[in-house]
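Okay, so here's just one chain, in structure tokens, the form predicted alone.
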Amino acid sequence: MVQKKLLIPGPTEVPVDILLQQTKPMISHRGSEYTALYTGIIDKVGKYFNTTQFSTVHTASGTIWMDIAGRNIVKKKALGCVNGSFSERMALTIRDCGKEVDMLNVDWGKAIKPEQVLERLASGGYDTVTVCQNETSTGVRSPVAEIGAAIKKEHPDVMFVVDAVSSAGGDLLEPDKLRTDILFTSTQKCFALPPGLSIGICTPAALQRAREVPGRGHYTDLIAIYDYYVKNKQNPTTPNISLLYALDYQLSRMIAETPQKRYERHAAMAEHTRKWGASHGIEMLPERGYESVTVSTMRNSLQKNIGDLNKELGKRGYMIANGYGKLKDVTFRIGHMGEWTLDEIKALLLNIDDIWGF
């Protein structure tokens, strides 16, 4: 079996030195050693994202934060901004939590715009807005800084929840500047860790809102998570200690590289991929100016068989992604997130050139 380099929208490649962090001996998650590990991680999260907001690491995929938003933040009615599969998932998850949700639907490939959000909020009745900053299914990067500023200017009591699962750690995101009340992400994408951990960053206003909302669940109770950390500097439920060792190690690496440099590296990979596509007449799915810096979703303009391409790439030790959901075979996706470099992206694209006979 050929080991494939994963240039997909996650999980992404995990460097060996990060993997090896998980081989450290187990410790008690109620002991002082764990407290030191976990508080150190929380401090590093705050440093990397340049925030003093409450941060927590949950042993779960990023989807858990959609449930947390539905059970803790939405009081009665949310406006779910939908421009792809994962933004739709968040809206539907909130509905599954028993809350009312209206969807602001835009065409797949389009970004959510501030004026669209304000127009819907003007009708009143909404207490929460949800947006997927980097829609993995379409490769669209919505302008959450502008959206957050618009919401907080016109509707300061409305909570702003942002899914940054496939962008945080690669794109340049600072919750304070984005005006988010909850920003959440997962570690198997731009953090270049195995799946299994999610990170949430919450404002005091979000915590206060959660205290006012009944039925927060158990594993999803944001106040239980917060109160337990304040009292004990630990998680209320059993954490994945092995993955936390890896996260602690990787956060140190990310801080050393700096958020700005990581953003510049990801942006360079994205730009090169777009230029490569343009040189072959391959169009981008996202509208111009709103392309992701962590995953390029490209139209299958040349009517190629993406499955066959991946089979050939697999023989050479590479893997990209087909289109997601209804976009299967209509698009293909190249993930350039985590620890990949521009030279490695160039090598992948040269192999595609060779397979397709360019």
Ligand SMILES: Cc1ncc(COP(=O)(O)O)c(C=O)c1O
The other form holds:
Amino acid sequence: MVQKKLLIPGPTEVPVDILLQQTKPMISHRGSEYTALYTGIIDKVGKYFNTTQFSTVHTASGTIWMDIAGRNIVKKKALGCVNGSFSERMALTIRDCGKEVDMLNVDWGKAIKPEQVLERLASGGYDTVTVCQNETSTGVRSPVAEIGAAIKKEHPDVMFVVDAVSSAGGDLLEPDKLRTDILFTSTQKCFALPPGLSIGICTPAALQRAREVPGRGHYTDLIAIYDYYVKNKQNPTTPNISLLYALDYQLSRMIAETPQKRYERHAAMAEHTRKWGASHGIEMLPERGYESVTVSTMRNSLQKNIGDLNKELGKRGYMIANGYGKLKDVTFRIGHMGEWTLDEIKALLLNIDDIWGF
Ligand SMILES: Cc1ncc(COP(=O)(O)O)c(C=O)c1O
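Could you switch over to the form predicted together with the ligand, since the one displayed so far is the form predicted alone?
After this comes the whole thing, all chains and molecules, with the earlier chain placed first.
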């Protein structure tokens, strides 16, 4: 198998030293060694995200948190802000959980704005708002801090659930500042780990809401997860211990790099990618000022065959991504997340220049 450099919006490259952490011997998930591992991880999550909110690591990919939100947080009716495939998935998942959802639909490529959310909330009847902070399909970064402040000022009882699957660990996100009630992410993106774990950070108000909501399921029962942690400092079901070794190790690396420096590294990669596009007449899909720092979604302005490009890139050891969902044929995406550096992005773009004959 030829190893390709994955410049796609996840899973992203996992450095070998992180991969190797998974070869440590298995331990009991009910023993003191595991308790030390897991509580250490939770401490590091709190440190990285600068919060004392309840944090938990679930053995499931990030989508589980859409089910958790639907089953634990939405009492009756949610406002699902939809500006791409993943925010749409969140709204549909809540509906699948048997709750009502109204969608605030904005054009794909546009961000969700606080005034749009407030306007819809004014009609009343919503107990939850969901937003995808970094829409991986469109490469749009919504102003979650402004949305959170607006919601909490006017509607303090409305829960604010934010998908940060493709941004947390790269973009600068502090749940206390964003005023989120649940902020969740997956570890195969900016955390540069293999897929299989997700992290959720929950306010006391979210936990209080969950206690009042029946039908929370089993694997998705936030209160069962919380109560078990408070009592035993472990998880209620068997976690993926191998991946947790890797997460523990990577969190130490991330803290050493610092959230600010990680953000700056991601922002520099995104800026360079946008400038490269502009210099070739390739337009960005996101509206200006709301571009993601972890994935650049570009219009296929030059009408190139992205499949052919990827084949050629593959021969040179690289891979980028096609558009996602209904944007498949009209956009392409360059993922610059996790442990990639500006030099790697420059090298990728030089290869594209060479293949396209610029
Ligand atoms: C913004 C966003 N939300 C949710 C998901 C789903 O996450 P997972 O595949 O970890 O379940 C993804 C995956 O790409 C995503 O990019």
